[in-house]
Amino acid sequence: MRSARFVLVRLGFMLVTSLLGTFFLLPVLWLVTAPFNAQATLRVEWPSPFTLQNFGEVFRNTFAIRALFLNSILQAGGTMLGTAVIATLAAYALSRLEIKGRNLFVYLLVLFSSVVTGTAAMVPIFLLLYYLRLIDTHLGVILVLTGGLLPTGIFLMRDFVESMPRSYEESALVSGATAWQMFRDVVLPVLRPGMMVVAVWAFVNAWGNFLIPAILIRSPEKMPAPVAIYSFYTEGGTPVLTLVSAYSLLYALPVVILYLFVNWRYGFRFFGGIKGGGK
């Protein structure tokens, strides 16, 4: 009886999986069918006839070429610098400073930023950006995306950190190391792994975010990728799907590729990997 049960909850568990892969893998299908079919439409089908000219099509349209390789691409590389960097120095002062309260301090932290979205928090932002003059410039989308980011980055470089034993930095201190010198040669060849993890997960969370370019970002030669998409759109608001769809796989083509360096470099580990060593 119990043999017939187990043998029922894993087919159960299987049916229910393989749906749920089927869910998420026709999108990807989709994706990776439609840019080559020059009668694409929102069905799954073989690419027939198979042709090239759709991407012909979006590498003349110089204002979405522009915005993909150069404006997004420097919106996220620059919101992906900035949040690896701070968290990890935020994450290690948090981690090795004694401060009263500090767990209570992060925590507090990453739920305000959960509640407090850069959406709801959109109207002051968007007058300190103005009185700064920082309005239709790539630093003023860097510094709200890193600022947005930066809390969930420090918590998760914070895990790493506290993984790191502390006779790792004692060791290079008793040798006569300086405290830049042991934070350069010993803290961050260790951190790294985890500066990966927060680094690739800050450039995609950058990388797809529309709200806050669209507000902020008044130029169309400044327009990041996920507002120039809009222009392979009708008058009437109906999307071109042979362009859109080709537009879309070169959009995604920078997320996979850092995604599987990234992965084959360093490896993900969203949690710290050091054991062993007292604190």
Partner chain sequence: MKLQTEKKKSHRIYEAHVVLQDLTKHFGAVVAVDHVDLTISEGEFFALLGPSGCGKTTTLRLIAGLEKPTEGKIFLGGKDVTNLAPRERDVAMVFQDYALYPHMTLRDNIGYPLKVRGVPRKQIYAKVEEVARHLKIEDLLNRRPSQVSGGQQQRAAVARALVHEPQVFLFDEPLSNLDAKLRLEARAFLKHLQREVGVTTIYVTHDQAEAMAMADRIAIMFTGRICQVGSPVEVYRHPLSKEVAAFIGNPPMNLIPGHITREEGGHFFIGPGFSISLGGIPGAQEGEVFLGIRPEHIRVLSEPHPQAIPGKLYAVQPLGPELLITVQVGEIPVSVRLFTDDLPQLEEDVWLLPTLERVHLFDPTGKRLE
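Just so it is clear, the model here is predicted, and its values are computed rather than measured. Residue numbers count along the first chain shown, from 1. Take the two forms, find the largest set of C-alpha atoms that superpose within 1.5 Å, and that set is the rigid core. First, how it differs from the form predicted in complex with its partner chain.
Once the rigid core is used as the reference frame, the Cα position of residue 211 differs between these two forms by less than 2 Å. Remark: with the core as the superposition reference, the CA shift of residue 46 between these two forms reaches 2 Å or more. Superposed on the core, the two forms barely differ at residue 226: its CA moves less than 2 Å between these two forms.
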Second form
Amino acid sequence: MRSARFVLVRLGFMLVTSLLGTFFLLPVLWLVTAPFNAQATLRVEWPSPFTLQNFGEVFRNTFAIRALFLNSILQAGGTMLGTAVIATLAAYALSRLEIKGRNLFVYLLVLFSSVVTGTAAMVPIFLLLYYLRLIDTHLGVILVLTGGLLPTGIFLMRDFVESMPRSYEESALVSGATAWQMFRDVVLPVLRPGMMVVAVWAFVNAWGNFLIPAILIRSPEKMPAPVAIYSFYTEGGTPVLTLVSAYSLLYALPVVILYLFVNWRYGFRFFGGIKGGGK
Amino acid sequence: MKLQTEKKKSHRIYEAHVVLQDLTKHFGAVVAVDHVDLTISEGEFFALLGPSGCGKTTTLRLIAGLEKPTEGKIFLGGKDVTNLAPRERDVAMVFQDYALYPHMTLRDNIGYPLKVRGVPRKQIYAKVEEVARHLKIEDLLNRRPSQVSGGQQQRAAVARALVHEPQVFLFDEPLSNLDAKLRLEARAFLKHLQREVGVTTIYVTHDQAEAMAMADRIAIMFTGRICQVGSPVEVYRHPLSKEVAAFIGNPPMNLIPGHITREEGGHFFIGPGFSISLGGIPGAQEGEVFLGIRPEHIRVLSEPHPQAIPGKLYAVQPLGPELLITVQVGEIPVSVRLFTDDLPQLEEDVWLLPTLERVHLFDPTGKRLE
Amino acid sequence: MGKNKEIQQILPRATGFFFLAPAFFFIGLFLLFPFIWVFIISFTNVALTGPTALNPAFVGLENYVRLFDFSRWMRSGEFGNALRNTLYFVLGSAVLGQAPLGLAIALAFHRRRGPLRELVFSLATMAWILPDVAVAFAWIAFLDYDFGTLNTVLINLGLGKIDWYFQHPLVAITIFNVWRGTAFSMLLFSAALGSIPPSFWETAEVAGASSWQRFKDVILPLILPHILTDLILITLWTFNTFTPYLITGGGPFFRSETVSMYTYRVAFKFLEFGRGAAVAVVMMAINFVLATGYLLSLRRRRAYG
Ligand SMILES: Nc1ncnc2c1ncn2[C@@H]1O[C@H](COP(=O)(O)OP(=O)(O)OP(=O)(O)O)[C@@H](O)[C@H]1O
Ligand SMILES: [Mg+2]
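For comparison with the form predicted alone, provide the form predicted in complex with its partner chain.
Then the entire complex follows, led off by the chain already shown.
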């Protein structure tokens, strides 16, 4: 009797969780079928005829390619570099200067960055960039993205710095290292995993951000991929679904790859749940 | 070993090598090191012993240059280094957690002090090999610290300290992360190594047995102050205060409160429920005192004796080569060590006979009475 | 010999402040300054086009008065409408959607490893981290009236098609946001449950408590502070999210327009920054209240130990 009930419960559990899995899977199915379908519609169907032509079409579209392989990489890469480096320096200084109340400070900073966020923050920021003549520049996008991601970046980095024993640095100093040698040979290598995590996190956030470049970038030749895709869809009548779907997939791929990489390399760590943070 | 023995051993003139003058360090309101004066000779193995939080690490860090003294001066080899950076002091330090860099192999870890001095790579590796062979870790040089055992990590940390032939070694409880068996091995190993290399060594520990076993001289520190400096035998035989007496020895010295009266037979010690003659013990004078007697200087009798202290048997712990007996004298537990492996036949009532020549007297403030 | 030279610390103060300077520069310029400046802008009629573009003037409370003009406040395309939509959207997708669903998944897979868990967690996490525009297109396809997967499923279940965009745009973006954001609550609760010592469960199990009793008496009290934290954070994020705009554009007829989209329209479509700033001030005020609530909830938790 007991075992029958057990089997039933077990089956019910598997059914319900499978349904949940389906709920998370179904909406993205189109993104992986349509790009390979020569006659893609909005329907999810087995690609027939199967083709890679859609990707060829993307690669022949100079606007799309420029957006993806130049502008997006420039903007997300710049943001990644800026955030990782500045957050590392700041987190390190906060820790080693023994500033009192630094934990609270970083916490408040992160919180504050989620108050000044989204479209609301973009109102004054747009005007600021307008007066600084940074509208429609890569630099403008990078600066704004970095500014938005930094508080959380520092927050993430802080864990790594605080878990590095001071004796590492002290032993380097007693061993005869100069401050710079100590920083280069000991501090940076030990903090590298943390920098990698912050860098990947910042890259994914900057790569996926639509709002900021959509507001700050005007000219087509500087648009990053998300803005370019959106313009494919909204401008010029009926969207070419083959192109849009193939392009979207190409655009989403780095995020998937980075997720898998981080998962494999460091295990997907859940840093008090910080994904957002960007504006 | 060819490291530096020739150079140093040949003229082992015991001159002052490390001098601390009036050294004081405050952390806000905390006085971690309180007007410490110490002179350590060249080649000496010097232990800094004291309970947790007494300021040993801080003293060591002051010598290394990792802390700036609030007051006082530090001399290394006759040179005032008080205001020099750590790397200008030519010392080497082994940290309690070893501080081996996780991203470097043991080879690079050990060679690091040479690397930052700009020694060519080939020479570094040759030297690392030599030191590693001596410490018997030459097979582990390509591994990372996380891939070797605790004892091997400890050796690697020592190797790193050794490699650039510093003037002074500083050790901060280097054995506290090892298990009991390894710790005994490492004691012998470090002591042997220090003798061989002959480098002045300052060794911080809170383990009195470790300090006694290894050091040429011991400084005992309480709450930032040095209470006594002397050879292990001196501090053991001749503690200058009740605190030192109670800190050294395992189990520590028994301290029985009471007072001394003078009668015609000489001085008598009146303890809780007994009175014994002290004969002509130096320092005996009338008044409140603590009578100190080490556990190994007591005999246990099963019948009364005029010079014995009556007590109640509390516990007998056979430890193999010796017995540890606890006897309740009034409210005070008194430990006795007997060097025998035969269990004695004892009733509940026992009498403790102290060896009078080995009795210590301390005044109520804890100062030794001579 | 150097006299009076500072002893080398791990990080000399000057170098430390040098390290901090870039971060302070960014935070000052893109966080603090906009926060203060937006108040000032909201009292002006700054615009990038039209007659006031060249010399903006102070207009006092005019922007706020227009925002809270209750005679037209609830009309389509007005602030009140956006506020009401946002309320439904946040309640539906964050409070009633993400949090309970995330908790349910975390509980279902608590102390159960295995491929099914990996699959559900990975899929949910994917939905959470994929770029906005990519998921927006996927959802446009998913919700399509004629070809969309959702309607195909509904038809196969015998439930009939629904015109999501025209009839239920707000429901559509609500479901979308549940799909998009549940991973956060799931991961948070999963971590919270993982930090409960197994002995707590086992004691309750040995005592013969039923699953429900176990949940109610052991787990719930322990994760209650986390639930509060979760609710405040996802409310904050959902309130500010702009992604649904990519699916419905706020339409049709502003029926799915949230405050975030409203701000975007006023400031960046009409380029009326004074008015946009007034909305931004209101949004930030709401954010501020939520963030303060979050801080207080953390304080409470710390007090519990
Ligand atoms: N950086 C610091 N800031 C403030 N107080 C400190 C600091 N370092 C040490 N102290 C205080 O100074 C006193 C001495 O500390 P120290 O580390 O030297 O003790 P210790 O003898 O090495 O103890 P242990 O055996 O536990 O290592 C302690 O009261 C400690 O709390
Ligand atoms: Mg210490």
